[in-house]
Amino acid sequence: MQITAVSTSELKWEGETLALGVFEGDTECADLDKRLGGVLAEVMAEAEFEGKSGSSVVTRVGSSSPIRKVILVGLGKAEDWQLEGMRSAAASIARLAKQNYVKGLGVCLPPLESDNATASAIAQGIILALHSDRRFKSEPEEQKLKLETVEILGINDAGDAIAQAEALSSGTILARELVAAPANSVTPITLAETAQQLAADYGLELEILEKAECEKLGMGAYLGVAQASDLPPKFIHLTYKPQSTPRRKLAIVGKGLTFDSGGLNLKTGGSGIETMKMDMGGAGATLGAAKAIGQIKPDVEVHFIVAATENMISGHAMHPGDILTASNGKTIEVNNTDAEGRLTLADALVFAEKLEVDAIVDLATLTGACMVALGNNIAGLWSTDDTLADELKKAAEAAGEKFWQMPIEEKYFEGMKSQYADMKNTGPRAGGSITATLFLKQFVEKTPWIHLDIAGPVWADDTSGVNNSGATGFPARTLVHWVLS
């Protein structure tokens, strides 16, 4: 599929499909209604389109109009009307083209603050919405004519907003296919393989430790996890550095639990175990934003860090009550085999600070408790550093994904005191995405550093806005826009 922008408006363009956006309230186009033979107050009337957010109708036009058919899409009240509105308007359009076999479409949706953004937010849109992922299915290729070519009209030169945009739906759709995928395809060693794949790719440097090295490194509390797999553990550290001195450098640090059975605190029916292929998910959008920033080559050195593995069953598991040395030396009694994924940040995040970056941010579908707090569309973030904070969430803003700032309480790190270790892995129930963080913090000492709760936003089950059912993909374009910023 090409995309482009052109200048021309909708009352000039020629072609199969034109896409119109259109306000509440708003309703005649009387302009574009005479040149296409009063066709859209027809439809208007007929269908009682009123330009209501989420309300569509597609329409043929007569055999003398240059334009072939008509989709038009209500985008709400227009003092309502932002970046995000302008992605979800874009998708439905897509979804619609398709479902009507458009090959050709142009598309008119009203600006927002410059052409650059408008333009980037209408291509992710439709590329996003327009990705199906179908590679374990027995016919994998939709049998179905596909969109060919979508003009954005009434935009001079935006070519690098949308090249920017394509690279960050590749990296958002990369992101979404190791989320989706099974844990018999998505294991350590095939994540070292994409990491490998994405180095030769875009020139990144890439480094993976195997379990000896990591050894030798003291990881004790990510090969505690590990240690129960038949799969070896894969700790993945890719770079991309710039050509020029970079203005900043930066570490971006991933869970990656390619499956979690929940170790001898095993899962049991009715748990989601079934679901936990997803556990990779901030190493799916790590993996993601690297492919982004491969394409797009910002002046910003950025290491993309994931400590992955299995937390599986067998006779060298790893027991409730078991003491774990991480690497920076503090001890760990393990109360909760199935709070793994903290294990396995601890020791990435001990390895990231002595980076010397200037600032790290985790990711990871840590605690169910999260999801309880603020739900399946938000993740929480927590942050050491303020300023750090607010860039993130003007790059969540950016990019149309959802964030809410949840506190450090350090009087909560009481109920993480043990008898034995400097710390157990988990404490009470009440405040559970709280104690994590407080957990996890223990790992950085001097950083600025941020952590993502991305529990509830990494699969939807909806097709509503820009994200299908599924994996969504979440928060590798945040993470971009962080870069960027």
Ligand code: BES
Given for the second form:
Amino acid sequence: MQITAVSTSELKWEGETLALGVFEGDTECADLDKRLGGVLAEVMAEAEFEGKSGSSVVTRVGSSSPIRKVILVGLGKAEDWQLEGMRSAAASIARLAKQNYVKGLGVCLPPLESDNATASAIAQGIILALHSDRRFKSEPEEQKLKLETVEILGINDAGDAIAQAEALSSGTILARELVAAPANSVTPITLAETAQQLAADYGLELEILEKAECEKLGMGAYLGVAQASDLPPKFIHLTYKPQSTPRRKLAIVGKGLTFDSGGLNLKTGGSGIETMKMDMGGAGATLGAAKAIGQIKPDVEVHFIVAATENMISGHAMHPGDILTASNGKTIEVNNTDAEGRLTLADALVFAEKLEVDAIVDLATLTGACMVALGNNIAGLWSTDDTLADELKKAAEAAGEKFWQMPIEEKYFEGMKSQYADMKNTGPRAGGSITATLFLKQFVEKTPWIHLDIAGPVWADDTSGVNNSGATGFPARTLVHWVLS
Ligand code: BES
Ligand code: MN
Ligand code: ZN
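Take the protein just shown as the form predicted alone and give its structure as the form predicted in complex with the named molecule.
Everything in the complex follows now, all chains and molecules, and the chain you saw is the first one.
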């Protein structure tokens, strides 16, 4: 599928299928209707189409017309029109184009901000909505995608916006596919192989620390989690370096539990153990961001870090109550083996800080508590640095991904006190996503830092906006926008 931008308006464009966005109460489209012999007014009246957001009609136009089919999508009220609506409208158009066997599509949506922003939003909406993951089906898709060309109409100069949208989308799709793949397909070993492939494809540097090297670095927290698995841990450190002196150095640290059984605090009845392949959502988005950054090539150095492992049970599993020593020397009483993500992140954060970067962002499917607080659409954000938090929020806004800043309430760390070790790994039930953050904070000394709890948004139950049901690839696009900012 090839996406291009052209300055042609919907009144001049000739091609197979024209997709047009229509605002509520603005359904006249007189000039275009005239051009198409009155078919628009007719079909809109027949379908009682009023331009409401989420509504649509598709019709065939007479064979003498310069256009063969028309897709109308409702955009809601003109005063509410924003880039997020643009991405969603483009996604709806793409789904309808697929259902209607469209080969050549012209898309006309009211522009916003700039030609660049408009073209990018439309391209992302189309690519992300059309992604369909059939890797684990024995049969190919019933209805193959026929779409070959997409022309975004009314754009004078999109610059490299479409190429950038393609890079962002490819990163999101990689993240989705890593998260959607089951734990017998994506393992610490295959995650390391994916990193290796990215390094080869985009000229990134790659260092994989094997278990022995992690031992040498004293990563007792990470290795404690890994010790019951039959699969070896793989500590992944992928680096993008620009040609010239970097404007900034950043680290992105993703939680990479390719399966979280809970350990001996086993996830029992109703705890969703069967969904725990997605516990590497942070790692998925981290590698997804690396894929996009590798293509976009900004003037920023970025370290992508994943302490990959499984959380399993066996005769050599951690016992609840074990005391571990992390690579910064701090000791942890593991009062719950199911709070494993923070143990792996502890050593990954210490490693990241040693790289002397300007900022660290970690992202993790860390707590059920964050889902209770913010639901499935919104991730939690904690930061030790307000400027950095604002940067990330702006990037999220540009990406169309939602975060809500939460407090770092130091007092709650009292709940993590251990009689014998420096801390426990879990506190009381109340404020569970905040105590998880306070735990992580013990492993970042001075670098400006953001923690993102993405347990909710990595997975979608339904198709909505650019997301199809299943893995979303959240928040790969926010990370890329942040790096570029
Ligand atoms: N991976 C889970 C968090 C999670 C739960 C993500 C549900 C997505 C959906 C994490 O490792 C975990 O088990 N957290 C525990 C922490 C508790 C033991 C303090 C939780 O949230 O219940
Ligand atoms: Mn867990
Ligand atoms: Zn987990």
